[in-house]
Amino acid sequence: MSNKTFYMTDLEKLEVGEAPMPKVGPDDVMIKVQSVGVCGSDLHYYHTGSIGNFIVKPPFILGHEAAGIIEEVGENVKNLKPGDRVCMEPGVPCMKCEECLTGHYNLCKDVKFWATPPYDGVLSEHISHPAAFTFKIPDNMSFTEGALVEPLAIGLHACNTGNVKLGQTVVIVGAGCIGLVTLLAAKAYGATRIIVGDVLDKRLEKARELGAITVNTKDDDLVKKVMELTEGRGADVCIDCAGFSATVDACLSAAKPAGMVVIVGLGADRVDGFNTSMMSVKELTVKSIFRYRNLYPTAINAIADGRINVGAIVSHRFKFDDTIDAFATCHKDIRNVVKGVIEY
């Protein structure tokens, strides 16, 4: 059986090849992949070869947002069977360290996360994965929706961390994939006014389609707009999905007194000019998140029930055979690509 795979062999270069068929351990399942999302982190590795201390050593396989069909199960697997439609949580923690044993497995230092060096991703025809991090999806969910459970889990974690509630005003800075799924999550949690800032018109257009008030921060002052809309009160929760000095500062400025700021984006390794005076005078709570934990079932149920239309964020669809073009397009046409997905 063949296992066609796309390898990153150099900066901005992918080549097609064959990977060995994955081994299926007693607690694992083998999956025939059906859909893979093109994530911002994939594109960052593709363009620069590294994120922080995680450095690509070619040949390397990208992709970590995925869904597919189970073809084989290990002898200890009881809750899954061949033919099941599934999506996969891409990080496998050690389940032995303090972080794992206290319920914060997303912070495990020894996590094996797809497409995070040195661990390969899933741009292959077949992959194996622990059954414990493989989740059934219902027939009314597409495989692309299944692949997008992964970024949606980040949006849900951001809103949970910010304690988004019914009737609140929420500001989201950054309207890329993560900003948009955070918008969807905030709506699902009951936020009644969501203001989204970005500099790219296509992303802002998508945010408006999803029900947000939008501000092009290249032309307009986001904080001023928030204050106008809230009659000087400020937003209950501000979520930074960009992660730059200017965006963090905007969130601190736009938040109401005693409000909440959640830092999600990692656009820059360091944030300078953090306005601690404003944070102190307004008695703000500032939190951060890293990925997600225990949210795949919630995300799957919300999509299947129709409460969250995660497929609405997809702007570009590519065939698996066109993966090389998919990455080139998503990287070079950033002004028009909101979210790309590779469908097998």
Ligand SMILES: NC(=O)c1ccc[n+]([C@@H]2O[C@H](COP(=O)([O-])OP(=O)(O)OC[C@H]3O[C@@H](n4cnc5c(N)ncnc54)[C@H](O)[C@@H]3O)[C@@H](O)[C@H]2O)c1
Second form
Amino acid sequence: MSNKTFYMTDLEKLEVGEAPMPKVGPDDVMIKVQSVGVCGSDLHYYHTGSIGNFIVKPPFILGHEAAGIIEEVGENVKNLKPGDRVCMEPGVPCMKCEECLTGHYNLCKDVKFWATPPYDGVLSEHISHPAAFTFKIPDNMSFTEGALVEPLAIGLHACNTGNVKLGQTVVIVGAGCIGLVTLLAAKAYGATRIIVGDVLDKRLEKARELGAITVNTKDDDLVKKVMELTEGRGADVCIDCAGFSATVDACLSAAKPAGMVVIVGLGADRVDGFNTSMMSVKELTVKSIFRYRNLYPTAINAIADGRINVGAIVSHRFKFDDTIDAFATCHKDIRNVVKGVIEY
Ligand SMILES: NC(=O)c1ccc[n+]([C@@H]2O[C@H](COP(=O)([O-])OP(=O)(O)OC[C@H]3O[C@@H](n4cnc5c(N)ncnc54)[C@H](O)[C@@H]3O)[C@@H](O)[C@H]2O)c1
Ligand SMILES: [Zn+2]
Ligand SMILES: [Zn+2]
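Next block, the form predicted together with the named molecule, ref. the form predicted on its own:
Below is the entire complex, every chain and molecule, led by the chain shown above.
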């Protein structure tokens, strides 16, 4: 059997090749991939070759948001069978360290996460994965919705961490994929007013389509708008999904007294001008998140039930054979691409 695969061979360069067929261990399943989302992190590796200390050594396989069909199961696997439609949690933790054993498996230092060097991603025809991190999706859910369970889990974790509740006002800064799934999650958790800031009109248009009030922070002052809308009190929860000093600062400023700020963005290693006195005077709670844990079943149920229309964030669909074009377009046409997916 052939296993067509797209390799990143240099900066902004992908080439098609053949990977060996993956081995299926006793606790693993083999999956025929059907859909892969193009994530901001894939595009960052594509463009710069690294994220922090994770450095791409070509040839490297990108892609970590994936869904497909089970082709084969290892001898110990009882809960999945060939033909099952599934999506996969891309990080496989060690399950031995203190973080894993205390339930924070997303913080495992030895996690093997797809498309995070040195671990390859999934832009192949066939991949193998532990059954424990492979989840059935129902027939009424598309493979692309299955692939988007991954980013949605981040949005759910952000809103859980921020304790987003019915009737609240939530501010989200950054309307990329992560900001938009956070908006969907906040709506599902009952937020009644969601204010989204970004600098790209297409993304703001999408946020409006999904029910948000939007502010283009190039032209207008987000904090002023939040204060106008909340009679000067500020928002219950502000979530940074951009990762810059200015966006974190906007979250701190837009939060109400005793409010909550959640930092999701990973752009800035250091935030300049972190206003600690404003934080103290308002007695804000500032939290952060890293990926997600135990949220795939929640995300799958919410999509299958129609409560979260995660497919609505997709703006561009590409065929697997056109993966090279998919990356070039998603990277270059940032003004128009909200979220790209590769469908096999
Ligand atoms: N904590 C985690 O586990 C986790 C997981 C995934 C992604 N992230 C991070 O979340 C952030 C968002 O990810 P993404 O994939 O959506 O990225 P993205 O680049 O697609 O989206 C970021 C958005 O922020 C907007 N932005 C930039 N400067 C702004 C400003 N001054 N005001 C308002 N908006 C501004 C951009 O226009 C863009 O639309 C990134 O920093 C990413 O690294 C964190
Ligand atoms: Zn992703
Ligand atoms: Zn561990």
